[in-house]
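Single chain ahead, by itself, as structure tokens, in the form predicted alone.
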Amino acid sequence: MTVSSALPKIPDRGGPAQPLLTVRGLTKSFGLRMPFGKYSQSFKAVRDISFEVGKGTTLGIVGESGCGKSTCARLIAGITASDSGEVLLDGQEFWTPGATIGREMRRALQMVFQDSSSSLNPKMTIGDTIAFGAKVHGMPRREAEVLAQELLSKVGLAPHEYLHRLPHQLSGGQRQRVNIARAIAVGPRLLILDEPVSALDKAVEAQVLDLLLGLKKEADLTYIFISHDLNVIRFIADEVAVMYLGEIVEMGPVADVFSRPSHPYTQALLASRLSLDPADRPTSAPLRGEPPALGEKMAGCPFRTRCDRSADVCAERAPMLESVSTMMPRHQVSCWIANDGAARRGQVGGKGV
């Protein structure tokens, strides 16, 4: 039996150029609590967010604590509710606010969680939790049971060792692999991994990486990647998006976007890396300043004010994410200094031009 077997395998619909997952306009505020447990007002987590991931590539999700990434997983899931919104899966709705997801529908897209402890029964055993999700789509127990044993020799974990054996009684790096081996029971086509090996030490995180790139070929899998590590996503990522505030920055190939960035944030997360050279070490801060407060209302960029080359009109109109140039047009940017087609408008003035 192998992964792709484990489940009638779910159909491709639109062929290897119809994207996979289709995001558009994807909306999502949070209240803001004040004493007494009331509400004083609300703040956006994401905000219209819109991409497409192509069939078997792997788009990685980066930016600070908080920018929103996790909570943006969560809504192309459906674990949370958007405000506003859609997701197509395979050109079909998979969800739209108020919506029911469909069994296959919610098969074909599974989400691997950055805290492997919590993310599992604590009383159920490692086979058990592996087999359940197959049993509840359908397969017979006696199935199941067969799967979960191949699932965890796959995962690299033996099982007449680990079959038996509860959540607490694994490492981190042995209980993530086994909340990837739970998501691939059900032969899913899309992968949601939120910082999935930012738990890790280095050594278990290239296993666990190598592990994903070898069942994406196997299985056929396309990834959304989510991590705060750049040298992951360049690893492991085709396309990367680059997060700020609940908005989309920056987008595009992983080559072109780590080698010519374009957003001042960008520029800044990149210059923040560290270096194995112990002789090549900043001198001064990549970026300036704080993020706003949340609630704070602010027109414009919203990352004007951590900007040394922001101008007058980063104050007064929001830009758009838009292609950098038209020799590459999958490479997008939402900033109206370095966005070639606002400046040739002629929409950009006053300082720091």
Second form
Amino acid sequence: MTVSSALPKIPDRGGPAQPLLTVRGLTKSFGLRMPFGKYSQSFKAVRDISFEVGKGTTLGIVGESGCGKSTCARLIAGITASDSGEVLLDGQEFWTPGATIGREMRRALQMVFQDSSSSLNPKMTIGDTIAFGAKVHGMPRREAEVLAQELLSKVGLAPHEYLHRLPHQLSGGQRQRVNIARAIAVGPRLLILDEPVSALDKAVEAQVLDLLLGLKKEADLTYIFISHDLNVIRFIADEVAVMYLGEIVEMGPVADVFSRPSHPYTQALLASRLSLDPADRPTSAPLRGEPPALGEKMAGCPFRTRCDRSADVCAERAPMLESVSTMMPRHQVSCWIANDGAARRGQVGGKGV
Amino acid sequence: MSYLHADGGAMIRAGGRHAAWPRFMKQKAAMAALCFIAAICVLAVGADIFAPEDPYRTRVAMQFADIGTTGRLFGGDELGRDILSRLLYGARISLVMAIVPVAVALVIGGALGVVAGYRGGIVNSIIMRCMDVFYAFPSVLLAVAIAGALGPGIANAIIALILMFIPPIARIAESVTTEIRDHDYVVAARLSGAGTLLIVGTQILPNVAGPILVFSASQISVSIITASGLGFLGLGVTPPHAEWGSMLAALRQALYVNPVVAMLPGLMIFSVSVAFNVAADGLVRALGTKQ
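Previous: the form predicted alone; requested now: the form predicted in complex with the partner chain:
Complete assembly follows, chain above in first position.
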């Protein structure tokens, strides 16, 4: 990145072919505390999630509220301890359950949070907040201040005007710009953006998205972009993962998933998307019912209670994430009916080839 | 190098922590209270200069002398000592016993509360349950019991008061820290690689300090009254030292002879504690803790 003072760039290890982030079997359960009882029940917030994010790409994660998107982000970042699973950053172990993450490793992955006000220390000036991380990593105070100024102007805020302000003196969009500047101040390789634009109005949202796209190119970043807004995902992401009840139900390149959604849940999400064309708006809710209550034990496919086309096998065994077809190996879906290969092995009558 | 410039950039007047003092100055009552406290402090520190008489010099002729008597401007006590001088010298001990216990409890209780809140889990349970034990007793009774067990003396009275103030301060610190701990800015600081000490120092303490300070300031008046209460019961200073509470106890005999003189130490206790309360309220508004 073209700033005069910056922390040393984290060297690339595996070359462009090696994914920057590899997540394998990420799982997390939370206990539901019952009155007068111990943790008598638990629910899996994130179940056995695996995916890869290529260098310089953006993975979008979509899903409805409570589907585990944010938990997933916090598990990857090591904020919340996971039950099992592993996360590799450029082929190197980022964390293992129970271990602490080294300081140098830490700075490779940064996060931007949804609530722009609670993610800035109310007692710290904007300049100090941005310089904080760089100073933690040993940058002298003076240099860190210069870096903070340069980053402020990079995110579109005049340094002399904003450097000494406190967060409550900024608007939501300005605060989110500061959050972005703070995140990139330590020279990360991967940014996890947890609904960074959800709380902003549409005009500001577009500005922040543009800013993110520009920074990504300039600072050679990779993004995981979490959102419930499919239009935003389509705009910014290269690949998309659709989550339902803590699982990825469909994943693939944005173009494929958006043009040929295979999972009934993805189809419903896409059908409920807002459109500018009045003739192209859904008249009835595309999805019936609500997700099952927390802690409810369910055999088979987690989506079958809301699905129109469930077969016998759906109630018996949970589907796996598999390629939709051999033609599109990267477009994967976890559905007995949508997936030829799975259907063949799952003995869904009449659908085999 | 910038991509886009500002969304509106609404100009908001500079404020924040630097504005706390101007906001305090705007409050007339709080400023008056602060000036009163400052004046008492000056008089107490300079008692050697301001006191017209040796506070220990007895004159039988001046026993329970009236206000305005020559040489006994504010009257005389049961041994004919000068009340004005004794009030000034007594202010030293009374102010020390007002501020020192709260200040020490602020440090100890604040530290305990922040550790309990930040670590959570079993550490929190151990610390806070210990604090709860103190809550089982009414606080004044607790102070009297501790001071009684340790025996009379200023140091023991201060220890008793410190122990009385630690639990409520720790409780406030714990609840505020617990609330702040999971804020995203603390998480972000952790993500940037900062260690626990640095996070507590830069992210937690500056945000916990306001509420704890405000609460502690409001406890200063409680401390004065309790300290005077201990003195009244003979658990504070030992005679012949002057302290407002013990003076009040000694002057009880004068209540029927010369009630105005007998009330003077009480009046001092009352006015100083009210002043501390008003100043503490001003601090609350200035810091905007109750938003």
